[in-house]
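Here we start with a single chain on its own, the form predicted on its own, put down as structure tokens.
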Amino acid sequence: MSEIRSALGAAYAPGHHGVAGTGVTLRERLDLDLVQVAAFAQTREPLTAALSHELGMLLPADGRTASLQGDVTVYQIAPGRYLISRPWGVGATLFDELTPVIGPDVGAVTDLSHARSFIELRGEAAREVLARGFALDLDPLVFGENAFAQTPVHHISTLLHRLPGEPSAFRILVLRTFARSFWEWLFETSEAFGCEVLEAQR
């Protein structure tokens, strides 16, 4: 696989920024593989069955909650359409692994590894930072673990996922084309709470 290069460029500066204290930490993830798998109108059931068998997990039942199994995360972004991510490993890429399983009569597998940027936000002020741009109710009782939503922030399309196991941890997927603009908004908003930008995870 080709090396994933950051779309954030010089705007990504590890270190402490903003006011004293650390309300949030920010980290770009460059170690995640990503594909989209989409069924045709009449092939949703066979695609879902084949994908579930190959991944060894139940797929999401709706478009609001992600499914996780080990390092694999699956989002249903439309009926019969899934985004699947996992860390790059020693073996085959998701595209190489799933393409033979999802034949051309059943659906299409598209490699999006170089098409999205992954940014993670953690910390006690994470909800407050996100609330300044995301028009979502992020109360844990409403937007709990593994909840996700596709929503624009200043006209930039994003997918926001509340990660499991931590009370204030979120992952954001954003089109690489707009990643730098989105990052600038996120970084400047986070500075008001004190933020630590961590080295990108590769």
Given for the second form:
Amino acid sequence: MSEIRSALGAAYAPGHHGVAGTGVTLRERLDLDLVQVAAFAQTREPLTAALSHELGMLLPADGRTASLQGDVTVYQIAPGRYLISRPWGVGATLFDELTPVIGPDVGAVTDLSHARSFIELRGEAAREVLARGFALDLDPLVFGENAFAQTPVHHISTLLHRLPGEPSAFRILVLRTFARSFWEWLFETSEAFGCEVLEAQR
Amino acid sequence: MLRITCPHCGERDHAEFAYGGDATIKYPSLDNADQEAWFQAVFIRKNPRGKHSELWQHVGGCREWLVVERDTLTHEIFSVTSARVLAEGGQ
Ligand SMILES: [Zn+2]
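I've shown you the form predicted on its own. Could you give me the structure of the form predicted in complex with the partner chain?
Expanding to the full complex; the earlier chain stays at the top.
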């Protein structure tokens, strides 16, 4: 595995920023592997079965709810197309593990581990921060635990996932080449609520 | 603001979608050399007032092409179906 470097550069400054108090905590995750597994038009069912068997879990049935089991998170980002993440260092990379399982006649496995930045935010103001850019209803009754959505923020494609087990925690996947621009929006919006930037998780 | 319920992603603002034109147009087969048939298919549109069948792509989400039945006068949306599912013969 080659070393993962943050795309956020000098814009990522651990410490407290903005107004007094901590409405929101921000942290980049550099410890997560990511692949896309995509079926062809006629192979959605065999691909889903093979992937489900290899990962030992049921896969999400639609594009609204993520599936989590152990360290593994799966999003169905389009019919028959999955994003899968888990921390590095639990054996082979996802790409190396899944490539022999999903043959070229069934689908395509693409290593995206250096193609997205993972940013997490938590805290009582997290929803209000997100509401300033995401055109989504984030009420927990609508966007509950493990709800996810692919949606643009100021024309930057993102994937927003409400993390389970905490009252107000979200993970955002953003295209790496847009990550710094997105981060600047998120950081400046968070400053208005008092924000703590933690050391990136490696 | 139009709200379109993508079958895969759920209800979203229309800004996430790209308009793809009239969904009822049937293009001539590629070996058809009839100029008039191509002229009709490429350039001629009815611009109806009322119910219309349109292609939209959920470009900000799952990127699926959708067939949306929409009223061009009231913006009421009657149905949203995956164009892929329609092409495969499903509902
Ligand atoms: Zn969609």
